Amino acid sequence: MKIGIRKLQILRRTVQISVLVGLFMVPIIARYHNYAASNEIDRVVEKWDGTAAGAMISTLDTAIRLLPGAEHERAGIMQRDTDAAIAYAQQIRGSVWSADIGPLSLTDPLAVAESSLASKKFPWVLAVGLFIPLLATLLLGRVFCSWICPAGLMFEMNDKLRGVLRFLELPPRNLRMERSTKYGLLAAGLLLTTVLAVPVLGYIYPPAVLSREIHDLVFATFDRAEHGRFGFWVGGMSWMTFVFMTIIAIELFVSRRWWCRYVCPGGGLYSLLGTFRPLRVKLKHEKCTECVLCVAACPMGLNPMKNEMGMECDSCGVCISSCNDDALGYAIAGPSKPIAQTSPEAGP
């Protein structure tokens, strides 16, 4: 059980990370598709030799040249083949927000309800894209903070700088807040965004925030090399990077995973939609010796020990993984007991 458990923690981390690359990769095939485009691929890449955008590129090219079809020969020598090399790059495109990978469409939930109350509308692309995430969701509950969101993975790094700093005896404080929160944000960001007829939440969720910056970042660079300036250039960030550095501050020095349990509007949304999922961290009570191991290591706060978890629960399995009696385990079970609210809230 603990194998299975700790090879499931490397996969959920290997797709955080795949996610957080591929984040970076989108704006770098966006650009690679517009030189691919104008057949200037070969010049920049020549051009740009030593320099990071030329890196970039011609690192892509390599790798989309070994698929299938992107290569042919014309006189004893391999050539691209532009058109497929255009194809390639048009198999992945936009973020976390909304993404098209492949013939899937993806949308968050929030930027569907943001989308469709906003222009009071709900065209059937975002019927599509809705589809799989709210399906999951459904099914497995908040699992998109722990599994996909990368701003969840920044958030996680920096709770282990807590750990740096109790060991520096500098112990970080952990302020406590309701959690009802985040669901009073939702309902009065998706109230302005009615009236407004504007997406005000999208501004300020993390999510949806690290993956304009990093595009931002990205097109900064290559803007900058199209001028004869190399390197990257943080100044093609916007002001979204310091609301995304004060939640790490907050959470570093002030509380613990601040943000994800008490105010994100999204992880709300999430929390709402997997209220009756089927698939849960459930306690077996037989096994369980009241180590408080579980409790300890919980990120959302929660007291897997008491099988307190409700839909607050994003199913990360680091309780399970920390747990030496193989008392908690991933289960086919009906709704746990919500937190309660007479005993002070679990986590360091």
Second form
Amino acid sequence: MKIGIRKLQILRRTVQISVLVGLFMVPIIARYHNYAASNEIDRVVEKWDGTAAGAMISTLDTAIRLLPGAEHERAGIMQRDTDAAIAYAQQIRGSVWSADIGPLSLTDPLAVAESSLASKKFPWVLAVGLFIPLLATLLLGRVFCSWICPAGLMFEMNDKLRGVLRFLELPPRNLRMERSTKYGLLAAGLLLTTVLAVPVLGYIYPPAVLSREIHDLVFATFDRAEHGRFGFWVGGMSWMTFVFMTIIAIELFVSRRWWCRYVCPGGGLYSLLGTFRPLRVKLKHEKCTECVLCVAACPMGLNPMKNEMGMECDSCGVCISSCNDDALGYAIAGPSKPIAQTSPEAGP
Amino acid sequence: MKEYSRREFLRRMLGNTTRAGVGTGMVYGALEMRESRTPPQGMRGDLGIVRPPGAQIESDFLSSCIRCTDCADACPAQCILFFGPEAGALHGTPYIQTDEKGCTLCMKCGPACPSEALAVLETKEEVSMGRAVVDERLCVSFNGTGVCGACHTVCPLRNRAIIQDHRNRPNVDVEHCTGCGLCEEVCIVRDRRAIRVVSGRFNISEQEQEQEQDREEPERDQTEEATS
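With the form predicted alone in hand, show me what the form predicted together with the partner chain looks like.
What follows is the whole complex; the chain from before opens it.
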């Protein structure tokens, strides 16, 4: 049981990191698609030899040519089958905000809510993209936050830096806010979206911001390479990066996991959708020795010892792997009720 | 003169320096903002913003576009660019900078769009992003400084959207022109193109145009009714 949970944590981190790597890969694949469509791959690889842009394209080209059917024999040597390469490159596009992976179409529920509220229409393409994320959230809760969200990964790494600060005897502050702030922000944002007929929450939602910034970074790097200037170019990113950095700084010095706990409108929507989820973290009271390790570990600042893993819990399983007595575990169950009366939150 | 201890002196100096720095920064920032009031690249004054093919009318497009990057990832011509946050509500929406790279009408962005901001169109002819307008004073075939015909050669709807006469002078047919901007991209008059795309939906029927105008300005109609 214990080992299984550890493996689950490793799997979770792997998924998070691959999503972040994927955010960089998708724009590179898009540019590969562009160059392949104009038969320029060989010229580009030769011209940009030894630069970041050239390395990205040539590595991707090597990888795609390993796929079945991507090469065909012509004049005695194996050459790239451009049509097959384009077909492979078209299989994936988008970001965590909205993605197409092969036949799958995925769209963030917040994007769907905003688009439909702003335009007062609900075209069926939105419903197609909504289906899988909505189903996953209804069954599993806020798993997007703990498994997919690239901003969440950065915030978790940032959380580890707080431990370093504490080790250096510079204990960071931990300001607490009302958790209902995020529902307020979600409601206000959706109201503003409806009134202004412009989706406003997507501008500040960190995974969407990060997706756009990374996309701009990669595209700007290639644009510069086409003009003969090489290296990753940060100038392609906009000042929304600084907004994101501000959140990081607040989480580092002022309040632990501030954004995810108290502010994130997308997390709020996922919380609301996952209120009646069947999969929950459950406490076995008879095994619990009240060592408070899980309370210290919970990134969301909840108290697993009081069994209050309601809608706020993102089912990340950190509390389960922190428990030395095997008292916590995933279970199929209804809404959990706090065993004690709600008291001021414990936790670091 | 008042005397300070060393600590107090350092503290005050640091505080004043910070205040002066922040103040100067704010003044410079304000000046910088006033200087950089030039519109972002995609906004081209009276010519308007050219949206990717299949885009709804501007107000509907702004509300249903979710600001993802799917259309640019699907575009093989690299013609779809995005507004930055300095463009306000336009932040993250796609546009086509027609003098840099025109749209090749491959029709791949429509199916990629996860909302219906870009509709799925069947044929190239249905696209209506704008119309090309020829500046007869600049065009070398018109003003007699040369013979060109580049725009006619590159036009995806050759001999329908751009018709050429015996002196290679282009004439744009509004009924067919999709506003793809390939003519503007290749125009040999480089500083200010002799053929430029004005955004808008021109090649649809008059009835549809009227319907869209009604949807664009419902408030104005209501206020006019109220005043009359």
